[in-house]
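One chain comes next, on its own, written out as structure tokens in the form predicted on its own.
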Amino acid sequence: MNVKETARYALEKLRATGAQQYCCEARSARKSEFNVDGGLFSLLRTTIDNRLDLTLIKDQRRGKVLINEFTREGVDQAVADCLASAESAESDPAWTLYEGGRKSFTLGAPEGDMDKLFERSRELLETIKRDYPKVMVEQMIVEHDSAESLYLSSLGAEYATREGRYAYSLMFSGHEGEKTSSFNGCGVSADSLDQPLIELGEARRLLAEAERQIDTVQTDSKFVGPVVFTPGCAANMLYELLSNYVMDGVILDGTSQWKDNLGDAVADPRLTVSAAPLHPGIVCGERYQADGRLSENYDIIRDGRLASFMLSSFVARKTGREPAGNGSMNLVVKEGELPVESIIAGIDKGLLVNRFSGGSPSSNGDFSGVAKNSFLIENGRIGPAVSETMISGNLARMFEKLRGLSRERVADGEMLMPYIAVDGITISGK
């Protein structure tokens, strides 16, 4: 069966169950994909995924089911497995879906053109050795991914998708003689191959300090300073700090910090961050979700106050609160006024951090970890490269008062964020 009998079929046969609300998705997933392994092209193929995701709330209780083949035999199979899932699960009345209409979409590049990817991707490596011969790449992913998929639910909802991306992946180092750089990596999505690869999100800049990384100095003293994380790095502290205080595990459990300050200011009045998968710089971003409403996007920080918590339907009605208003992480933060080398000119002493590597935040927001290809600031300008140097600080008390916000932003298909310099950061060596 293709994608559009076997989402019927499903429901047809979930509606014969006897469940109050139901639904489905079948979605077939398409791969093309070049491999480069030491710079040479060591792989090619295609891969096809076939998936069907099952929902059914029988009585309050909930059943769910994923499987990975369009077959009759197969779905039958799935949807008494669902309803045995329901029949053991607890009641639960925060369980529902929501009522839909009819929606088609069609998102990004859904037809590849696989030669044109090709010829960028070679591209891309002969960039790379003209103009930084000191980068070795020691692997490289390009790929097209293209699908079809189809929800339906026993509440009207019929949201019919085709889509696709051109994305690339790159690990690299530097390398001058026996001496080596910290390895690093870079990647994005996107809907066309009108520009060559090298020009998307952060690449070339990356590249660029791999080569000045190669040689590194000891951060020898410890000190209380500003630390700018570069967008890639900005986007994953902003996670660390949303998945502390305003996602739906630390809401349900009552352990976040900001869980009675919604409509207050916990952050620089600069800070606004979106979860924004509509945003024309967001290649193929969620329409909808897995309960049946669609996507819209929304703050969850407007000019530094809590304007949303980042809830899923059920944990929303476990506990009283609105719903966020999709199930996204492409986060959009809204750019600042100056420029990153006048932030960076403004900064005596500091860091420059590309890549954060620590365990989990504790509940307070706390984190330490390790700044890796990173380089020092000073005198307002960008020093050596260094190496084995800690940060510390806390997640929420270093975004109450920023030290600035680039007016660059990048963008990599999944996010759209710009440089965050922060104070208060402890930064250490051995």
The other form holds:
Amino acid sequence: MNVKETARYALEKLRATGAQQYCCEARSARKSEFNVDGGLFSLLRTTIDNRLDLTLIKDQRRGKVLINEFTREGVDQAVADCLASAESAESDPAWTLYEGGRKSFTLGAPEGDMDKLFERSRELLETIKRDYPKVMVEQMIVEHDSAESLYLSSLGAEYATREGRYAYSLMFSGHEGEKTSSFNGCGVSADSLDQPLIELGEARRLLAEAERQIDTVQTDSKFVGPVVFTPGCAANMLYELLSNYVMDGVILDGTSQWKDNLGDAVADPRLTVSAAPLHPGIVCGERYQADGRLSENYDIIRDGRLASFMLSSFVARKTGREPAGNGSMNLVVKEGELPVESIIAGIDKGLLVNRFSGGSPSSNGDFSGVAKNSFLIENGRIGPAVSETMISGNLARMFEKLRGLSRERVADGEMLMPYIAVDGITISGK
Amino acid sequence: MLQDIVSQYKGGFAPGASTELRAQRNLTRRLALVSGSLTTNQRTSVGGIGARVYKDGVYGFASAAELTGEAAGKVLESATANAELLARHAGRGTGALPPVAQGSETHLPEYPDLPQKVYIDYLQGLDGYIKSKYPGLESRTLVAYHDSMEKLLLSSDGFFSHCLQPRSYVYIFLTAKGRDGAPVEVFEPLGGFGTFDRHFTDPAGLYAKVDELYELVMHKAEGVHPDAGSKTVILGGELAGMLAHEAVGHTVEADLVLGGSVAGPMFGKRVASELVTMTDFASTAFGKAAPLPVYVDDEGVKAEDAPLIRDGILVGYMHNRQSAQHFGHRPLGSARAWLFSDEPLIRMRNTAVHPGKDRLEDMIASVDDGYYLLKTGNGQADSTGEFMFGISMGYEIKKGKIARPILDTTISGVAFDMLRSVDMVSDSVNWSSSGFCGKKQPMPVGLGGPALRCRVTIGGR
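Alternate state requested, the form predicted in complex with its partner chain (shown: the form predicted on its own):
Next comes the full complex, this chain leading.
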């Protein structure tokens, strides 16, 4: 069966179970991918995969099954498994689906140009070799992904989607003789191949920095000072903040320290963080949620105040809160007023942190980890790269009073993020 | 069980190339009970067929989400076309790979597909015990998880295999209120190879473990921040296993060596104290079944143990057939794929530091001022061997005695530097197998080690 036939057949079978609410999504995806290992093309991979998600709610008991088989026998078995799962569960009034209408979406670049993608890949490798001769490409994956899907629900939602995107990820390190830098990586999603891949996202800056990270210094003391997180790292730190304070898990188990702070000031008034899959800079962002609601952008933190939790409808109903406008992690942070150079110019001694390698922060927000691919900031200028340097602090306190947000933002197709500078971080060497 | 749809292609692969044809099904069961609410109740079944063809230095791969002989023929054609296309643009004219031994392996443990009710009833029984006995906890989360990989493989070198690898776990997370009112958490994964009912029949079997974890979280609630800096520590076996995998294991995967890892120039040289020996085990380790036994890899190479460090000297890498040819080594069955749609990559199997001769109590008694680090939540390392592990449970050691518990922190170091500082190794190995290694694809792996006395940098205030 094709996507439409599978979805319609599955919906019929779900209806026959006697469930009060049910939905399904059938999706067929195609991937075409070039791999480069050790700087040389190594693999051309083409895959075709299916996915059928089934959800049913019967007497407020919910079951969920995922298969990748588009046959009548496969769907029959999956629906039976879904019903058995639901009947085994405890009844919970928080489970629900939402009404919806008919929508169709065409997103990104559904048709891939593989010849051009190969040429852009080759061009990227040649550019790195020419412009960054000390950089060794450990692995590069360049791909075009396309999919067709149909979501149907018992409450009238019918969402048909055709989508496609180009993406690349790059892992690399700097080398000189037997000396090597830490590895670093970057990745971008795009809906066209109009620009050379190296001009997207942060690639050029990170490649140039890898060459400067071959020689490092150790931080010889422990001090409390400012840290400037680069856009990629700032996104990771924000993700940790949001996981710790506003997402499903910590709200449901009650361990979030912001659980009673909706509308309150929780961060610096210059900080506005949105989840924005419909933003034009986001490639193939989410258009609807698994419970049938159409996705809309929303602010999580607006001018420093907690504007919304990031909750599924289940946890929202369970805890008497509002569900989030979408289920994505496409974070968009409002830019600041100063260029990053000006922010750095105001720092006597601190750290520019490109990557944070740390344990999961504690429930109270305490974090500690290694500052990877990072540089000392001395007397307002970026100094030498550092090794074996740890940073520690508290997520909530760190965002309460920012040193600054940069005017520049980096877009990688998944997020839009400035540099974020904070104070009060413990920086310690060996 | 999968029907044999690959054997019909025996002798039918393209000449002058190395080919694997693999039919595969992965099953996953995942359930989560958060303070009594069933938030996740999901069954997943994913299957299909994939083929990979090596020719002139490059690979072509293709897969389809069908388990039929017809689909097998189509993916073979597509994979061959992909290899030829890439070889025309970027081939290196090296033909097929050196041959490997023919053979066959069949390992199909008993595999009842348990209904979801079995998992739910178990979790609810265990949750009821925790709720009634420890009402003062801030929160409790129980997760039941099962996955299995069943693979049918035929290679152009004449290796046929049909293997099934199931594993099952219960994860217990307990959260208590700390001294400053902020929550503190401990967690423990329990289980291992096999189906869920092999490990978990009666929730009462885990009551003692719950009591132990409760005691730990209440200790931790009284914890203090460690003092940041370079310290002498006793790394518990769980952490030694993480070290073996993350900080050393990845640097000696041959694809990362070719990508510039720190292990490249160290082959045959001293990278650790003479007390350290490390192996990536295939199906048995230290006279017992390995946690997640691997009998043959996805290139059709019979799996053997891969020695990595012997008495402190770096003696081996882990290979696929191509990297083994490059280095002039023998492949030992380390190339594995997670899904039917994934190509085999060089992956660890069961990586462990060998036990030594010291008693753990003597090791603790030998530390005047340091830490005993017991549990880790996660770990990362890079190709320089610089590593980071999150520490979720540990204690101060003062004048040879266990002192106050510490709050969550992070340790870091450079693997080979840290291994050179190892001066005591305990006499028993602690294995774990509940996690995934991440490297383009996830992969179940076993990791283990004895307690090690060494120097690391610890984060703190």
